[in-house]
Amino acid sequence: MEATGAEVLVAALRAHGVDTVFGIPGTHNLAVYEQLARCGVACVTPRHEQGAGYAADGYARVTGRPGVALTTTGPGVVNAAAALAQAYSDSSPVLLLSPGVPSDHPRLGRGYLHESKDQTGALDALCAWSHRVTSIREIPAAVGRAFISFAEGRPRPVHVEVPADLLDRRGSADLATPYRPMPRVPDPAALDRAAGLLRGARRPGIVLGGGAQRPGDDDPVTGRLAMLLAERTGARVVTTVNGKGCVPESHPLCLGATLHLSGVRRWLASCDVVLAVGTELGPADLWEDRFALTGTLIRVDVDPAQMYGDHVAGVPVLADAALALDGLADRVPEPEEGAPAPDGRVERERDAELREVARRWAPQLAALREVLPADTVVVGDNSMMSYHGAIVGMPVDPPGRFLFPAGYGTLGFALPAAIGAKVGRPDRPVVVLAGDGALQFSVQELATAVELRLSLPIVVAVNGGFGEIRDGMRKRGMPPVGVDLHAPDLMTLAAAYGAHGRVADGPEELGDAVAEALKTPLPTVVSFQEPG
């Protein structure tokens, strides 16, 4: 096609099925916005580029389609950097598009507006890769490479930069047909070895991570196959936070997202065979840096590097999770005498820890579970209500989802990610869980939710600052420093943005407020005082 760089860029996006872009217009990306409008691509405008990145991430996690963010040069790109680093940590397919300095720009700079020393290099250090195109002809190839990287192997965010002068310049380019890679098929010999170990295991365990999720699929085949293996072998199943919701947490063999509880870690360390699917088994999952397995580790992953991570695979199965589990299920029949009955020890230890860890949140979480539909997408911020409460104390069964900024652990994720999730799946109820400290990192996105008229309950636990850090300071024996913060009047703030607001004085009022918010065609901030 003979066209401007902006026309070629948007045509390449449309060829890959992109119909929504999250971003903020700026001086250097106006040509792209002009073409997006002409092509009917929905443009969602968060109030900060970091919000655009989180929204694209939330969109990707619930739709199974890559989320696309668009910023201007310089500060716009850098503002989105934290969101890209979070998407990298959580293996989320996010494409960040941005202009760059003109193609003839001198390497040492000349004071150009939004000029960065090395914009591409800065982003390359945070995501899978960052690429600056050098011609209009190269634009479709760069976009195509991004979408191939999302579909083949471990999905991670990428950045494509187009020099600002190319966006309005005319040139020729070939729009190649999008390439659809086939799922990675497991090696039958590896499946035979793994199945033999599982059949002979006395104390098997299964760990499911984010790689066991199938975003956009309300019929989680990977989870069903994992539970079938558990039922045939008597294995318990535990998930990481990113794996939460891929299997029914109500199942008697499911331990939930409790990998970080000490009793569950002891059980996992005692297993003679562990099947780990789509997980790093990293310190951020285990809340322990020196965890060691004693049994044989079967790893199922699309990322070859994971076979040689902190926990080296005894049997590596490099494959799509669903195909690998299907192959294992064919090789592990139901035993004639039935699977051995669990002794219940790990469940008793887990339940005792849960009562201690989540007790302060139990009444509020019970009230939320009572009113939230089964298919609710729960988006938690990196707040105490999430990681000490909802992760372990709010069971999720498919097709529900739980989105959380694991690993990198950013603050301000929940509200913009929930907006992206609701835009991507308007048919699904979505709810935000955040503390007052985390909310204020991205509270301006209330304006975006109001503008889109999203039915979005935003549940906020108020503790007047950064409660987890305050507790950490006290454990060190030091006085709290810089963590006791002024808490704004959230009801007045919500009203100023055009949203609704309610204060819940107890669990029953909290449940009633969230139930009402789900039926209200505007966001509703529901705050309550964090329990002591």
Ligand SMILES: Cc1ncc(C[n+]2csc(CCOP(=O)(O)OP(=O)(O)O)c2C)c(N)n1
The other form holds:
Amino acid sequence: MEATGAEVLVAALRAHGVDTVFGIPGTHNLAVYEQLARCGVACVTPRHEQGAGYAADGYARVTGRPGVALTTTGPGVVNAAAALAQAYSDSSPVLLLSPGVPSDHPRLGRGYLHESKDQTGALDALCAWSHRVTSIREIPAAVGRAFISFAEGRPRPVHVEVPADLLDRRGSADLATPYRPMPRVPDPAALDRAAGLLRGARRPGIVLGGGAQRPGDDDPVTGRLAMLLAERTGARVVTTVNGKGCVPESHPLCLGATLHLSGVRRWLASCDVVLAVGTELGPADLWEDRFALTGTLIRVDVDPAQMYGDHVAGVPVLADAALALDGLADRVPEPEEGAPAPDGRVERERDAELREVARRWAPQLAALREVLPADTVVVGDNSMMSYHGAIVGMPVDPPGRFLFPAGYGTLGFALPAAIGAKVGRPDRPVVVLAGDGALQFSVQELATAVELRLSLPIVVAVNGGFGEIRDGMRKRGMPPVGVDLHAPDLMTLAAAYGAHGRVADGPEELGDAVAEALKTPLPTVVSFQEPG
Ligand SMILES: Cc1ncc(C[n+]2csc(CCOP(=O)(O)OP(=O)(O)O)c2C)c(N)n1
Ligand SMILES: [Mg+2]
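Can you give me the structure for the form predicted in complex with the ligand, which would complement the form predicted on its own we have just seen?
Starting with the chain above, the whole complex follows.
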């Protein structure tokens, strides 16, 4: 096509099915906005680029389609950086588009508006790759490369920068044909070895990570196959936080997202065969560094690097999770004598530990479970109510219903990610769980949620500030510093943004308020005082 750089860019996005962009306009990206509007692409404007990045991530996690964020040059890009790094650690396909200094800019500091020394280099340190195109012809290729890298292997965020002058200049370019990814097929010899181990295992265990989720796919094929294998071998299944719900947590062989509980890790360490699917087995999930697996580790992953991670694979199966599990299910039949019956010990240890860990939030989470439909997408922030409470106290059955900033652990994720999730799947109920500290990192996105008239309960656990950090300081024996925070009146704040607000006194009122909020075509801030 013969067109301006902006026309080529938006045509390339359209060719890859992009119909929604989360972004903030600025002087250097006006040409892109002009084309997005002309082509009918929905433009959602979060109130900070960090929010645009998290919203694109939330959108990707529920739809399975890449989320696209758009910023202006310089500060806009850097504001989105934390969100890109979060998407990187959680393997979420986010495309960040930005203009950059003009093509002929010497990049030696001439005081150009929003100039950075190396904007592309800054982002390159945080995402899968970051690339500055040098011509209009290159724009569709860069967009195509982004979409291929989302579809092949481990999906991770990328940044594409287009020099600002190219957006208005005319040139010629060929639109790349979108590529249909082929799932990575497992090596039959590797499957034979893995299946032999599973058939002979006396104490097998299965760990499922985010790679076992199939975002946007309502058929939980991976989870079904994993549970079939569990039923045939008597294995228990534990998930990471990103894997939460990829198997129904109500299944008796499912231990839930409990890798951080010491009893569960002790059990896993004692398994003679461990099948780990789409997981780093990383410290952010284990809540300790490496741990001593005694059994043979079978790793199924699309990312070859994982085979040589902290826990080296005894049997590497480099493949798409569903295909590998399908191949294993074919090779591991139901034993004639039936699967060994679980002795119930790990469940007892887990439950005893859970009663202690999630105690503080248990009544509130029980009240929420009562009123939230099974289909609800729960979006937790990096606050204790999520990682001590909801991860274990809020079982989900359908996959893809629990979004959490797992690896990078950034605060401010939940509200904007929930906005992205609700934009992507307006038919699903979405609820935010945030601490009073976390909320303040992206509270301005209340304006976005009101503007979009999103029905969105935002549950806020109030404990006077950074509770976890306060506890950490106490444990160190130091006086709390910088953690007891001035608390805004959340009801006045909600009202100022045009949202609803309810203070819930006790679990019952919390349930009522959230049930009411789900029927309200606007966001509702529901706060409760966290019990000590
Ligand atoms: C962007 C970012 N800054 C700082 C931190 C460090 N941090 C982890 S938890 C926490 C406290 C969060 O407070 P709140 O959301 O109220 O949760 P609470 O600990 O009170 O449950 C802080 C400051 C972080 N995780 N992310
Ligand atoms: Mg707090």
